[in-house]
Amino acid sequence: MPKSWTDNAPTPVVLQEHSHLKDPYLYKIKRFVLGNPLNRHTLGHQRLAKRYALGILSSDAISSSAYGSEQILIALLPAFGLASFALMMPMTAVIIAILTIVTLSYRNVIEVYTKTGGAYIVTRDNFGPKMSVVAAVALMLDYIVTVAIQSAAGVAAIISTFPSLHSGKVYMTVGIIVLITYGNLRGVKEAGKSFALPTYLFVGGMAVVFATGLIRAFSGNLPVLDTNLPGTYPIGQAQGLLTFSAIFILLRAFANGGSSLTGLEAISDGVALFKVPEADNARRTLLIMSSILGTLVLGVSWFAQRIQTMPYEGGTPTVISQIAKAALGDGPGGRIFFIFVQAATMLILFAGANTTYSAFPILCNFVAADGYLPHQLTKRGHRLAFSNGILFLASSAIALVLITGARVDRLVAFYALGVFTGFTLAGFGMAKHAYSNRKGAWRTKIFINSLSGSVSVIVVIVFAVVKFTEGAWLVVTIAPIAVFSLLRLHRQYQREKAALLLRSEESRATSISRHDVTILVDSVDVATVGAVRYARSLNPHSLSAVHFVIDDQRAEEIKKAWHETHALDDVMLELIDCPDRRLPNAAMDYALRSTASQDVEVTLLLPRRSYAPLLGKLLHDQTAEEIARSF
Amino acid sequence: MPVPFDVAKIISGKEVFVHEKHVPAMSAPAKGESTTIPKIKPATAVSFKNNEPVSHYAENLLPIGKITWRSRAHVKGRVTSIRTAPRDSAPTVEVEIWDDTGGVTLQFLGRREIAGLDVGSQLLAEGMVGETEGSLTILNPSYEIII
């Protein structure tokens, strides 16, 4: 019975599993640590409902209320003493006013840039790529500081609850950063929605704290804390408010409080994450977020001045934990809820750090794709995250934590400068956009955005001046250097691109008019014959072999072996004198000479024999590699 | 340009080779040929005055740079390269000799080897100067290897 049209033919079978390359040991470890590699098709576009988006994107912004008011107090107390508590509320009012203006400006950003926005894109589109580098550098520096500050503040929340852990602060902070980095390298997308939880826990917890606090305040049994405790910031003498130093300190307190505004960017960066209509949802979420943030800042400041919390020099217990403790009372229920609030604070701070981990690599990806950062930052890693960007962020943040000893008050000095630079550029960028389009209420938009830009630029200047000695000098000096080097990097990329540009007169893909292949021979062996076989497959116009003579004996041997080997029957062997024994140079000269006429191209083949990595280096010279390097 | 897509070299705009080679008298022979090849004159410009064999005496030696197409020449130079035809093609040996003024190829037909000739040795050659692929060649010269 014939099986097919050819009898006795082997029965057709399904495709067999072919052999695969064995995984190197390191890759096995990588797979064990990070999990199996993700297929790029799993990079689905996940869309978020408003409630999740609010939780995920606003953790950075909302969590900054955990330290904003405390930073104001730290700046004020040593100078103004107990009068600081009276200054607290006006200061907070200014900050909330700025928050409102910037929020309105960012609403506008979201309206226009419905895919991704953020200061970088706004600046690039409105002021061109050069200015956008400034925005990129500002944001990148800022993200790095954000990671450091959020994890340090989160650790401070833990320590406020369990003061005995104080000595391990730096290690804990670094540990947290490493943990978050690991999570992001593994890809935490699947658990993305759970990152919404800390925000709600925190906001809920603080709502309870405020409510009980208010009730107790009106019933009159909210305690006023003792202001003369060991470890707190020293209380200065009240002094006049109009002296120069007083104004300086006021500005510094204001700059410190400005750190509450960080993280506003996040929603405009992630507009594409929202469900349709993206822009409307994102705008509403932004408003909700800003209101929550404003309320929290206001509440914390109010309670801080009401119960006179004292910030500690070591950073713990934090002001927000003192408020929670005072409002909730010392009863067992209060104690438990205090721990809950602290846990929520910690979680939201870490979640805020985690938000940065998704924003920073994406920003780097954008900037690198525009050619201002090394292209390696656009590469996705094992688990589809931008691993290089993540590692870059983590290492910089860890360095920063180690330098500052994980102290929030020191980290704040680096902070907010970048954020407000971003706000400035976004504000003015949107004003320009409104002016050049002139649609709808463009006059109002120009007003709001210019106002936002101007206020932010004032904050930047204030910040750079008053915090200069504390650490802003580092940012002020690093940023221009970074901007300059990114521009240089871009120039290099541009030149490389121009050098490789396909011009119309060079775009003919016809074959080379005359292609000669020359094999550089040092001995006659398997590798030489392999090279000859390969050379023939190139279909050269003429195929020849060259031996550079350093040793006459050797040349003689090669000549003899050449004529005895049948595989080399049709290849002309040329012996060329190399009196100075500089083989790379001789090879170069040979190539130049062979390509002297216009339409000849020469391929030099170096039969490469590779040996054991270490032993080979000792036993064999690397002549072939040297020659290859000279071309 | 050696490797066509060496971006760094294209950007730097530097030429990798030297056009005008100076040839130190003692050391390596010049290896570039672009400037040292004498221009081949058109046939009309050539004078046919002396086609007699040149004697083998040293006073008749001509610097390689001075030899002209279609006249006899007696030259002395250093062997810089020996090209041997492979086994399955017609036997030839091509030897290149250079002195301070230039280089010339000597073509020996009908043989695969010149006994005693190594690269780097000095060679005297006498014969009629011809041409292959745009450069001067002496076909089957009479020669002396100087030891």
Given for the second form:
Amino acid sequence: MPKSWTDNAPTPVVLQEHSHLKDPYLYKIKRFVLGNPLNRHTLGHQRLAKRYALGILSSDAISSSAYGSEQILIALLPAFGLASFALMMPMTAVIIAILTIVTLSYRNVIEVYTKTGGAYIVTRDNFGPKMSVVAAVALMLDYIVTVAIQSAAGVAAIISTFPSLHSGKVYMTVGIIVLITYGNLRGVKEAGKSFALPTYLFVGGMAVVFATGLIRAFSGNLPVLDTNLPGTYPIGQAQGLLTFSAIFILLRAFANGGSSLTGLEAISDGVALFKVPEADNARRTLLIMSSILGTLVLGVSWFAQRIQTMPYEGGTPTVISQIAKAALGDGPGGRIFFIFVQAATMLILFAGANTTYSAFPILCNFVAADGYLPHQLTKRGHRLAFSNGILFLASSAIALVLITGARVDRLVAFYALGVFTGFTLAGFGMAKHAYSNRKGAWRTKIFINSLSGSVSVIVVIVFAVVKFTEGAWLVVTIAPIAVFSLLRLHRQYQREKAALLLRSEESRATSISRHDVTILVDSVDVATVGAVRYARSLNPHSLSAVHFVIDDQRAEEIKKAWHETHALDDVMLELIDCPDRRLPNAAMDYALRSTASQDVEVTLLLPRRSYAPLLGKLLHDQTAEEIARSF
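Next up, the form predicted on its own. The previous block was the form predicted in complex with the partner chain.
FYI, this one's just the chain on its own, none of its partners or other molecules.
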């Protein structure tokens, strides 16, 4: 019997303290771009006071007031002409009524789900995991569109101030998404207090605009803008409101204005970020956020009607920028503050996009943990962020920007459908929860939540019908396919889990009656001898070697070399014919024959030969890898 280390193999040495694997080139690039990896023990959540939480979590919702009223006008003007301005306030009143109903419903969500809520959690707990997949898909689609539309709207605010930049709109939007993505991959957290600043700058700036505009309006100095400027949307002829086409257009305008209500779910998703008592603070913040949003939507609509602002087909200048310019006037102070308002608008829109980078990966983490998305989405990356979810969100949003040319009016066609589906499921889910528990004012809660769910489902139907040809067809088509795919993925995970489940009779099988080891031989070299050495350390009942013959001359050379290597004298080499040259199948057949008896287990060893990553694949076959994959 040859001894372990008499075959001229290198003698092993103990690893030194400085020993470390060499970093791959791609890892070096990652560390250079993103910085050094963060210690997982530094992961934690920052508790926020209401003033910070309001600024951080409400930026998505409040920023949508920058384009909601404009989208109403875009739908109305070509059909109703200047009469569209008279329809603005009734349309806005309906939207604010829906805002009130949904807000009351989400107050109930926060009251029950005091750590994290949202449509996915509510639906999963009240309607089961399969129905929650619908909520997950709807919210994921909404978050993707949110990044695209907030970034495009923020760029539109820049171009409204500097019109010469219009030709680079798409590139600027993609650049903003890439920049926000980079920041989040580096671990920039939504909970950073600096992200609260854009919200207060925007709200403060618009408060000055509204106050100045009201003073000028009551004094008769607020101008009415020219409605026949080149580049604006065409003005149609007024028509009756009771015709089918008129009703259809009114519903389309209502669907456009519904984009103002996105982002209401953010606070229910981030209840755990609030200081104690979390639920009470979150509910108060939700009411403040909704009040600010309603005031902004109402104010923008009123001023748009009062000065007759015209939306432009190119997207800029925006309606909100025209309102600010008209209210602030052409004086030096007005021009300076106008730039401030545009900068604040840009910042809050980008901050709203950044908020999604926190919500989307966390949602994907929940869904993946439940087995409906790939488990890679539960892994934290180099800087403790859910990097895979961030990259998925960014790539999808960039694709959407390129498809739509970064035009807000086109992106709105994909918007709101997902978020109102979430409102629907959350409303009906909380109604079921109230009925099942029947505590406190449960009848009132059932009424509020059922009303919220009913109104939201009506909005979903309206949106799907009136926006179908403008792009909603894509969401309506993709959503069922995505739901089916996630359910199919879950079934696959369940089958794998069932196959690997440790049963009671198997848990007692801690020893093997007979363990044989077979080495699959392709040549006689140092790798083969190393495999034999390792096989001996396993103390097998039987140790053998097998070569599958696909070339007779090659087989004879291996047989001769085997007999000439005295370190292998005690190991029998068996030559097995493989006429069809399908080596993985031959290895599988051999393993099945060797384990025909239930008390026998066989370990197949493949000698490891490592080559250069690229040239190795070009110069050497990958037979060993193919055999290994087949098992």
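Numbering follows the first chain given and starts at 1. Think of the rigid core as the biggest set of C-alphas that the two forms share within 1.5 Å after superposition. Keep in mind that what you see is a predicted model, and the values were worked out from it rather than measured.
S.K.: Once both forms sit on the same rigid core, is the C-alpha displacement of Leu54 at or above 2 Å between these two forms?
M.R.: The answer is no; the displacement is under 2 Å.
S.K.: Core aligned, does the CA of Lys560 move at least 2 Å between these two forms?
M.R.: The answer is yes, as the C-alpha of Lys560 shifts between these two forms by 2 Å or more after core alignment.
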